[in-house]
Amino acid sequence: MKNAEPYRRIGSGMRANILKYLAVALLASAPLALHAQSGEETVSKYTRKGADTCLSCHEDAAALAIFATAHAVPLDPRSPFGHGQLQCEACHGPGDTHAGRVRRGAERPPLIYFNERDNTAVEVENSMCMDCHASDVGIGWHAGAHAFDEVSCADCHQSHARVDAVTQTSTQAEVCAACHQLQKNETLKAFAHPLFEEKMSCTACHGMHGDTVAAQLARVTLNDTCYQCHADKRGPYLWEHAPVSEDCGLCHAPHGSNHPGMLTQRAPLLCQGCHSQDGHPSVAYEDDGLASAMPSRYLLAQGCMNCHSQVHGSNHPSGTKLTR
């Protein structure tokens, strides 16, 4: 990128971007584009040499890696490094005061530093990304938990990396687990979805950007999300099991469990949470049924599904009790 042509034109969209950036910066009381020189404040302008100016200092591998990404495709007009665009300053803001001379001992005026809360507000960071990626996010983002908790795009995405870890099935779970420790612990239980075996991604079930449901699911309901993979449990059935059609989470722990089938409890305790023993030969088997010398025979290999095997539903004419 040496000897880059000086920038002489700024499109209307970029001018709007500049004005928005300056307005947010002033509202946040963060002098991101202001520089005090001899007691006067001057608004920072764009550098004449663009990326050449930036790369004269920022020659580390992390900065240079952007040239292997879609952000630095010179023939793509949508790219910050496309013809007539502002290169590094398209995302980091005007930088002539940052790159210019500063008095001895004075701090260099900051630019927009992504994922550094002491220098840049989350609103400023995200507004820069949204200028190009608004269609990738959608209006639902603003009602989601990530926006409520002031998560920035840079908390998950690495715009300079050759491969963004959060977009890859093999590495996405580790990125999400940096914040979602409880869910990570659940996936390490005996029976779990294979997130950390690189066979499944978090976004297979969760929509991180444009969803407004409480758990940010990929589909409108939990059941519809589960049916993406477990279509054989969808039905319709001649004889339905009511909790199955209502909510898969009534019986299953979605991230992981120590019980087979990722159940929240083992049978018969799980079943007896809804089904009374009246009119049925079963009893509520609990740990007090264990004798000191020999375990109770009712606790060994005892389970409702030994007989009621079609627990999700049955299409058999005689399957009213889900036994066949």
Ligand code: HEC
Contents of the next structure:
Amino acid sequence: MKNAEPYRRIGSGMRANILKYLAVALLASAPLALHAQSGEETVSKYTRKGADTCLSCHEDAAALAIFATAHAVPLDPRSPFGHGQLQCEACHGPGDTHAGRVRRGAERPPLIYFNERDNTAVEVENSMCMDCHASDVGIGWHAGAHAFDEVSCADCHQSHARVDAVTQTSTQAEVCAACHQLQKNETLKAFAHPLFEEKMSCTACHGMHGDTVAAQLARVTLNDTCYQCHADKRGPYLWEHAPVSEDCGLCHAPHGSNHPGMLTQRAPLLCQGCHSQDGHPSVAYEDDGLASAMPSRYLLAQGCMNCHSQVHGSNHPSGTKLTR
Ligand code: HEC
Ligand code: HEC
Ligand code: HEC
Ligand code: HEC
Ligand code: HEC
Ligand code: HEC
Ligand code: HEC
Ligand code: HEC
Ligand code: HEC
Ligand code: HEC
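Go ahead and give the structure of the form predicted in complex with the named molecule, now that the form predicted alone is out.
Every component of the complex follows; first up is the chain already shown.
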């Protein structure tokens, strides 16, 4: 449906209006390469005067903000406002019926609004953007949970904002949290990655546009994702602790937890989830905090790590039990 009839309406009818806004946006410098495409009459449903038509009714700051974005670059032929492009309609779709006369009391026919009000399928909305961005977004998009659950590009991206919040480390997490409250809650626990302190983005760990990796992680494995920043935990160690090289998530909650070190559980429970009493007794505490049947010095202060301090692996020649 889109761009089937390009070029036809950026013509001599292009009024000072649009030029004015573009000129302001460009600090009045660049020569505008918007040439006449005279005389074509077509049956296309794109408006003849493009943005000028739209702006005759939509002159509010929100709509005009598009001219402060990367999309309003007249000298870039790939841009919606580049030469021969469809301007507003490159994204909003053909708009002549929307822009035309409407009988008193009748509803104005919608074009693509990117919200619930226009009954446009998300796939159609996304295809407007994909026309130009298929290669940026990548084929992984179609395999991802967002595409599957009909999340639209516009759910994350603000096209009319000078600064698109989802692209900024300081504001991204809030955009995601609009839908992912659960992860936000985890992140607000006592020990967490500083996602809502404007220091880290969700996309430090997650691919932004989808892929076939479990949980849409940014790297092929969970551990590779963590090693980006915690390279010291990669080893190689002389004495490895098997679960560490296997999956950091066996002991850590990636978004946050109420246990120090973002652990999924506290020691000794954490360790006892996998370790029996082999080697030395390590029976668990009762609810009252006292050791159960067999008191054990190994459980004092609940601290397996008091002795096994090198829980991620040891490089000490005699560190086989991860004690040094
Ligand atoms: C004759 C005036 C007029 C013209 C021209 C016009 N619009 Fe509209 N537009 C409206 C009105 C009025 C509404 C609100 C309709 C409603 O609430 O149902 C609207 C709604 C919209 C919305 C949805 C806003 C929202 O909050 O959901 C978008 C997007 C939009 N127009 C884009 C465009 C584009 C792009 C063009 C140019 C192709 C255009 N309009 C041309 C009058 C116009
Ligand atoms: C790059 C794609 C794109 C272009 C170009 C574009 N829009 Fe939009 N527009 C959107 C999206 C997406 C939304 C939904 C809100 C958002 O994501 O910011 C939107 C929302 C709107 C709205 C309703 C909400 C608001 O912010 O006021 C109006 C009105 C509108 N656009 C008018 C226009 C007009 C007029 C033009 C041309 C001057 C234009 N748009 C160009 C993508 C675009
Ligand atoms: C007519 C082509 C075209 C359409 C349609 C289009 N874009 Fe773009 N978009 C571009 C160009 C060109 C750039 C600038 C790329 C560059 O500078 O490398 C861009 C840049 C972007 C950027 C990066 C912005 C930045 O500040 O770097 C985002 C995000 C984006 N577009 C999202 C969208 C979304 C979402 C839609 C649909 C609502 C959309 N685009 C529709 C051509 C388009
Ligand atoms: C889950 C949220 C989300 C959705 C949905 C989404 N994006 Fe993005 N997009 C991002 C994030 C985050 C970035 C990264 C910005 C950065 O790091 O600079 C980004 C970056 C971009 C860029 C800039 C170029 C690049 O690759 O860095 C373009 C273009 C873009 N997105 C287009 C789209 C289009 C088109 C769609 C719909 C098919 C879409 N996005 C859907 C979150 C999203
Ligand atoms: C408009 C709502 C919405 C927004 C905004 C959104 N998501 Fe999602 N996301 C979903 C839905 C729906 C799913 C699929 C169901 C689920 O797993 O919860 C999903 C799934 C995911 C998944 C799981 C993927 C998988 O394969 O299991 C990750 C990771 C994710 N989103 C990250 C993000 C990040 C990061 C952002 C912000 C850049 C974001 N989302 C923004 C709605 C959204
Ligand atoms: C430190 C890395 C990291 C950061 C930062 C991060 N995540 Fe995750 N996320 C993960 C890992 C690892 C998983 C997989 C957990 C698992 O498999 O149990 C995951 C899983 C998810 C899932 C899927 C949950 C499920 O059960 O399928 C969603 C949704 C999600 N994250 C959203 C977010 C959002 C939103 C943000 C930002 C507020 C964020 N993540 C920040 C590492 C991270
Ligand atoms: C983009 C960089 C980055 C990535 C990727 C990353 N982290 Fe972190 N991590 C940090 C930063 C920064 C801190 C320090 C937070 C602080 O001091 O408040 C941290 C702290 C931690 C802590 C200690 C928390 C505490 O309270 O002492 C653990 C455990 C942790 N990360 C585990 C992981 C795991 C597991 C992964 C992979 C799922 C991961 N990290 C991925 C940057 C990252
Ligand atoms: C067998 C359980 C276990 C596994 C698996 C594990 N850790 Fe840990 N990690 C711990 C314990 C226990 C602590 C100490 C918590 C404390 O400070 O009380 C810790 C602390 C940390 C810390 C903060 C203190 C420090 O040493 O820097 C980071 C960061 C960390 N782990 C990252 C990782 C990464 C990355 C992985 C995966 C490569 C991983 N961990 C795998 C148990 C584990
Ligand atoms: C997810 C399961 C798991 C968790 C949780 C876990 N471990 Fe391990 N641990 C293992 C496995 C598997 C080995 C390797 C056993 C082997 O090679 O026979 C191992 C090895 C060890 C060894 C060396 C034993 C030897 O004979 O070489 C020590 C010491 C150890 N773990 C301590 C701990 C401590 C302390 C904790 C809690 C912080 C902990 N482990 C948590 C699975 C786990
Ligand atoms: C007081 C110091 C200390 C504490 C506390 C401690 N350990 Fe140990 N642990 C050791 C020493 C020393 C060895 C080596 C024993 C040997 O070589 O025979 C050992 C050995 C192990 C082994 C290897 C067993 C084997 O068969 O070789 C595991 C597993 C282990 N400890 C787990 C734990 C767990 C889980 C906890 C917490 C519940 C814990 N330890 C608390 C000192 C301690």
